[in-house]
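As a starting point, one isolated chain is supplied in C-alpha cells, in the form predicted alone.
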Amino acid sequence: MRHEYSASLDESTVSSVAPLDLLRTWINEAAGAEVADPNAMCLATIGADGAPRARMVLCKGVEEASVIFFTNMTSDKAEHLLVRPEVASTFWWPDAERSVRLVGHATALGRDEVERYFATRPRSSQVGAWVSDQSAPIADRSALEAKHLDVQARFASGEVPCPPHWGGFRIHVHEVEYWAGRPARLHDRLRLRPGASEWSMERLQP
C-alpha cells in the first residue's frame, strides 16, 4: 500500500496549443524506463443499457488533440462507440506517480489507415485478429485453440490480410487532466479545455 508520493507537475510543462504533447512525452519516458505497456490506457464507454464499461487498450497514436487505438469492430467497445461516441480514458504510470485523464468523442478510422497499421503488427497478432470474435461467448478454451489452428493453416503461406471486422477509433479530446502525486496528498492537477484559439488551463485542488 502506498504511503507517500514525491512527483511534481508545473504549468510550464503543458502546452496550451498542443495539449497532448506532455502525454506523448510521458509515454516515451515510460517506454525509456522499460515500463511494461507504457501506452496502456483504461477506456470507458457507455453501453446500450446506459451503464459504463471499462477495459484496458493500447494507445497507438497521439496527435495534437486526439489519440488512436485499434480493435475488433464487433467488440463491445466498438459497438458502444458506434452508437454513443462519448468516451473517457485514463493512463496510469504508478512508478512515475503520474496519470492522464482524457474525455472526448470517438470516430471510426478509415479503412486505409486501419490496413496500413495492421500490416505493421506481428504475424501472431494478425492471426489472432482472425481467430477471435471478440466479446462473443465460446464453449471453452479448446474451441478457441481449435480456431487458432484453423486460421494458422488457412494463412500458412503468404501474408495475413486485414480482417473486414478489424478497425480502430480516433478519440477527439475535449478535456485533458494531468496528475502528479505530491507529498501529503497535495497532488498536482492541471486541467485543459479548448478555447477559441488555444486551450485554457486551470489548476484543480487535489
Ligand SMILES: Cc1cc2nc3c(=O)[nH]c(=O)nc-3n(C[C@H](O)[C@H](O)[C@H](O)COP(=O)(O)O)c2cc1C
The other form holds:
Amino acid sequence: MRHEYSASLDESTVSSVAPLDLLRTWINEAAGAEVADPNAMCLATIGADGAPRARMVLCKGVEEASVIFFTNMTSDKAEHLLVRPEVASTFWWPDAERSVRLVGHATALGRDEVERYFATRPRSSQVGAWVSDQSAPIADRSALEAKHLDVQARFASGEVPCPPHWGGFRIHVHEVEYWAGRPARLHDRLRLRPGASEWSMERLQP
Ligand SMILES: Cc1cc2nc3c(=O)[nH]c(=O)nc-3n(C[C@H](O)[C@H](O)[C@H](O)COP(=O)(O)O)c2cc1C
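Now show me the form predicted in complex with the ligand, since the one above was the form predicted alone.
Up next: the whole complex, starting with the chain shown before.
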C-alpha cells in the first residue's frame, strides 16, 4: 500500500484573484486523462445531531468563488444544509497525486437554474429523479423497481419535467487548499483565504 508521490505545486500556479481557476484546470486535466468521475467530490455536512456526514457528489460548475452540485432537496444532505449551511468538500485525483479541499457555506440554487440543468440530463437520470425519495428507507429492491416501472409508464412519452423535490446548491467558498504529493511525504500544500481585495496564500507543512 506504500506509494512514493512525485507531483508538485508552486505558488505561481495559484491565482490570488481567481482562487478556483486551478480547481477547474485540475478537473479538466483529470477529464482529459479519462479519469472516471473527474468532478467527484466528497461533501461533508452537519446533521441535526451535530455529527458530520460525508458522501460523494458531482461538482457541476466551478465559478469565481463557488462550486455547484445537484441533489434531491428532501435528502439528508439537503435537509442538513437548509438548517446548517456549513460544508467541507474534498476532491482527490490519485493518478495525478492532487487533492483540493474547500470550506464554505451552501445556498439553494434558484428554480430556473435547476430546471435548466435538469433538462440537460439523460432521460434515464430524469426518470430516476422521480423514482427515488433519496435517503428515505425502502422495504427492498423490488419495491424500488416497482416504483421505477410506475414512473416509466407515467412518462412514457414527451419530456420528463423537473420534479419539485429536485434541486441543487451553490457552495460559496471561503477557504481552499491545493495539495500535491511529493517524495518523502514532504507534500506541497497551499491554502487560500479571502482578504480585503485579494485572497491570501499560505504554504502549510505537510
Ligand atoms: C461518484 C458519485 C457521485 C455522486 N453524485 C451525486 C450527486 O451529484 N448528487 C447526489 O445527490 N448524490 C450523488 N451521489 C450519491 C451520494 O453519494 C449519496 O449516496 C446520496 O446523495 C444520498 O446522500 P445523503 O443521504 O447523505 O443525502 C454520488 C455518489 C457517487 C459514488
